[in-house]
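Heads up, the chain below is alone and in the form predicted alone; it's given as structure tokens.
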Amino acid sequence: MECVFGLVGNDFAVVAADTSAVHSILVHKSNEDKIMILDSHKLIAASGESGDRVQFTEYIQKNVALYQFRNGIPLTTAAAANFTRGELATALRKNPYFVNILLAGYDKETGPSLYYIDYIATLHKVDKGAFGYGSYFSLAMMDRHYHSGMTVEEAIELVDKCIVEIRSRLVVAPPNFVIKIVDKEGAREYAWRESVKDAAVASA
């Protein structure tokens, strides 16, 4: 029951994701970070099969770093999104990745942006987006409350409304969420919203 969503505000983009690692009826852990810091000013939030999600996002992260190492300049957010879409499209005809992505970034020239990329390599630049069962509720809340030029405080308040709605409406709702933000200062973790903590493993 994964939930990944994000939005673009005034000079920043914010992305939130649940932190549950689930297979079948089992919850393996509740502190799995599904939002990777791609580089200094980009975030990639992913949902989908756990193996595909981890492998593909790490593959994109390393290739983005390789491009910057070879050329001395980082990819723009649009270029990183198009590269990601291209790799998904190539894999689609060979060994497809079942992974859906929200890619957020900040560029000096164009400001913040958010890209929606699904598992069949559809790419759209959006102001707000979501994946997973939680998208039914988060998209509804963002349609109702989102407006352009939101401040960080307004955006986080909206993210919290989405989280509350998911927790109260979704029958198997994930308990914990991580929120990350990217702006001119860089990409960073903003906060966690936890209602369950993983129990400490007893030493043998």
The other form holds:
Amino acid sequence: MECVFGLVGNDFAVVAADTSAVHSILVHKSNEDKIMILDSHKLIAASGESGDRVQFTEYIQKNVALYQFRNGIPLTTAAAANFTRGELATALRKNPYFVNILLAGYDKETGPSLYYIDYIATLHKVDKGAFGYGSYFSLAMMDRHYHSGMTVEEAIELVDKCIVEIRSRLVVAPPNFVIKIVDKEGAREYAWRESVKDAAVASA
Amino acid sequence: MSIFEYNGSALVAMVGKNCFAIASDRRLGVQLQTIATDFQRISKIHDRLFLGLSGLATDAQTLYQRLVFRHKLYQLREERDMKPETFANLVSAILYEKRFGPYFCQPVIAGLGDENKPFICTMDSIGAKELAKDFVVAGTASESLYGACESMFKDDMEPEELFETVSQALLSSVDRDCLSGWGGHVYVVTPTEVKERILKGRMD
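What would the structure be for the form predicted in complex with its partner chain, rather than the form predicted alone?
Below is the entire complex, every chain and molecule, led by the chain shown above.
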């Protein structure tokens, strides 16, 4: 039921993820941030088993930071994607991580890029990608409306169209989404799309 | 569904007069869903040796990385490229190493050996080699490919005619297989040049 999707635009890449943390029939929280800022110019949007998701993405984040400390320069998006795939592939036949990843990044030399990394370590560079049941709807919307070189406004409009489709057509649709963007200025949160807010906690 | 049919693939290699052709489809899928339509299944090992890997995409990527590593080591030690027959033996050995936990791939190897004699072979996922004088096939569309190649193949085709034959065999076979298709990638290799062409077929 976890929905993650993303696309590459003119000079940026945008990813969106649902924000519900679910165990069986219970929604633990509806503002769980599943898009990690890997480093200044990279985003990891992850979906899958929650323990694996947090553990694995933090592991990748720390190793990417270590590389930068050791070598004085940051990893390119392609290098980070291949490293992530390598870790998933090594663990696959021992103790697999059940995490699907969309890695979005911006490099000065090559511009924006988006990498689709399956939980069984299939790596592919894509213009648009999605995971989960929501992918049936978001990929279809993106296939229809996406074109290369979209502006931020056009891309966010498309992301919103996908969110509307997921909300209206998926039976146990997640109510809230977070959208993050990465461009030459860096990786940052763009917006939340909330249709259900957590109840405010009464002050003591 | 079999693990070999998880991603979907189609590969064929054919022998011509002092040349060979190796072709693949372009679909990367996850069971019924199509993720990408520009997936590369065929990789160059060196100018006169090409390797196609069908089956599970993650294992194909891992196996490709291991084989390129081994070939680069060989080049450093022997100061020359590997002969296709030798490379086929290497692939077979690496696959059999994992006899009781195999890579879910079927490789297709095509190269120009001594005196520019074309060499093609395929093997199963545990390295059982299948040498052929005319054509070899692999992937989810292999049964259709066998039929198409058997009827269209002629001995001693020139590169242009070989390209036509391989393309028609590939496209007609993947059109009968829902898990492969979305175009084709054809490499025609002669002693003097490598021609890479992209086919547009039924995009469904």
